[in-house]
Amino acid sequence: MSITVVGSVHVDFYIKVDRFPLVGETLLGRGFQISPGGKGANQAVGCSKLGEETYIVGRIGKDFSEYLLANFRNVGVKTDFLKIDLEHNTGVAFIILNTSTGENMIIIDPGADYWITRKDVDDALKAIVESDIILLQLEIPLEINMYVSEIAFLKGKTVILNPAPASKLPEEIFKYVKIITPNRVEASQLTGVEVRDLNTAVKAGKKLIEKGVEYSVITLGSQGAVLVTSDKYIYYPSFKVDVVDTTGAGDAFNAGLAVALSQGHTIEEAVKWANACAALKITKIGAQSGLPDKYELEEFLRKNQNYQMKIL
């Protein structure tokens, strides 16, 4: 069993502040650090730390190549199909972390991520064929996501699309995607339904089902998540934890979902795993360093065995 993640690989530049700056204001920050990041990389690392064989397909620049390749090796992510682009910089993200609330503000320069090609995907066909789950996000060109989705669908793979950051999608992509995992902002943009609460989350989820996906899983931040299928709606309240850093929570969620499905769990159980992974992530700083491993997840689920989903 394995998972292939096609997506972005960044370097994150973190700085902590007690509050976000106003427009034109300069604040003194602290705790500056450089960390590996990018939604694709985060999700690949998350899957690998949870014990699943995981490939990453994408591009990085020469500037941070040794650093990023070493990081992937350290956590067991297979980099056979991660290409080094000699003409473009590695994607970067500048992250301001509000230590008072655990919230963040992020600016991204995609760099080499936006130069991934169809040939790169063709060269990685071995990984796609060998994998059960193909996990995608929107920090690489939409054309590439469309291409991967169609190939994976035709080969009978389960395609999970995390439509982040928020973007308009062509209607055709929905027939290739089995599971879509937007947050409330992304769900609103994709469906035209303003997601404010559980009822509107279900309404948006139903519209995504009508577009062609089999399952829509809408994440609601501190409120948890909602699973919508053609015949049921299930609410997953968030686990109660102390929030330290919300960066990468969505990536932890998607990694947990993909691994649970790859290991044969039902979609209902997989969303519970995903919710637990997101909860564990926000208790620690760092988009990747804060991702849980399989032992942490197992222990957390054991301690929360009385957790209850609610059928809406």
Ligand code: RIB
Contents of the next structure:
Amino acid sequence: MSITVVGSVHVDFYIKVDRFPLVGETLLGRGFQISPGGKGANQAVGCSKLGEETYIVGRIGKDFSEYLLANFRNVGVKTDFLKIDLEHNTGVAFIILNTSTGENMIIIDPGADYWITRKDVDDALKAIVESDIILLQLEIPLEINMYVSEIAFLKGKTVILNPAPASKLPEEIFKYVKIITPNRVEASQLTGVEVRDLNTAVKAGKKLIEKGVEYSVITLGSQGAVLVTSDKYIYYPSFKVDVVDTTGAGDAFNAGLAVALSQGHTIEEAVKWANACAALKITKIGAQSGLPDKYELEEFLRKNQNYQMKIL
Ligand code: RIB
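Which structure goes with the form predicted in complex with the ligand, now that we have seen the form predicted alone?
Entire complex below, previous chain first.
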């Protein structure tokens, strides 16, 4: 089976600093690098590296098309339905990486991401039909996410929505989404519950289930993640690793979740894989270069076989 990711494709401009600049301050950075990124692209690359046949559906500009297509080719992501927009530039992200903490600040110009059309989605129907899982984020217009979710739902597919970056969502979308994976900020924005700890994460997760999803998976950064289903709440502590770069941790998480489900694992096991993928990602620099492959994930899970999730 395959996975289809409909979403953003960026070029990331990274610069490293020892601390974030103050407002109005000019700070010396170092280690400038250009690398492929975008939440959609990162999640597609993550799925492919973990061994699943993966399609990316979206738009890029002509400016970086060769670079990005070659990158997708190298990791085996299928680009049959990735369109080159001749009128708009590729989306870009400016990423300031604080090497003291591994935290980042990101500013995006979505460029061609925002010009994806319903027709692009219709043209990619073959990928959607072939896939068992459709993975979405919020870096393309909401209207397109609504359109894809409805089509995928009607075709009996599992829709996973990673609601990042934080945005308001129409209530209707929750009918079509089976699994939602917000972080603390996104969960707070979607539910009105301020997520501060496990209790408030469960409360927010339950609200999302009331809205119509089957599973909420709230990610809590260095605290791990919480899975909320209609009848149980499970806490997944984070794996202990050395944090180098948290950029793309959420993308690694969603890729791990989608691949585990696509391979027939339970949601409980899939969240463990997701958590492991995020842990592996943050030990390396780069949104995509740090994404684990299936061998790294297998070895990591073997080494951490005593890992315990906790029923709350
Ligand atoms: O999730 C990380 C990604 O967010 C980066 O690659 C950047 O392009 C932004 O979309």
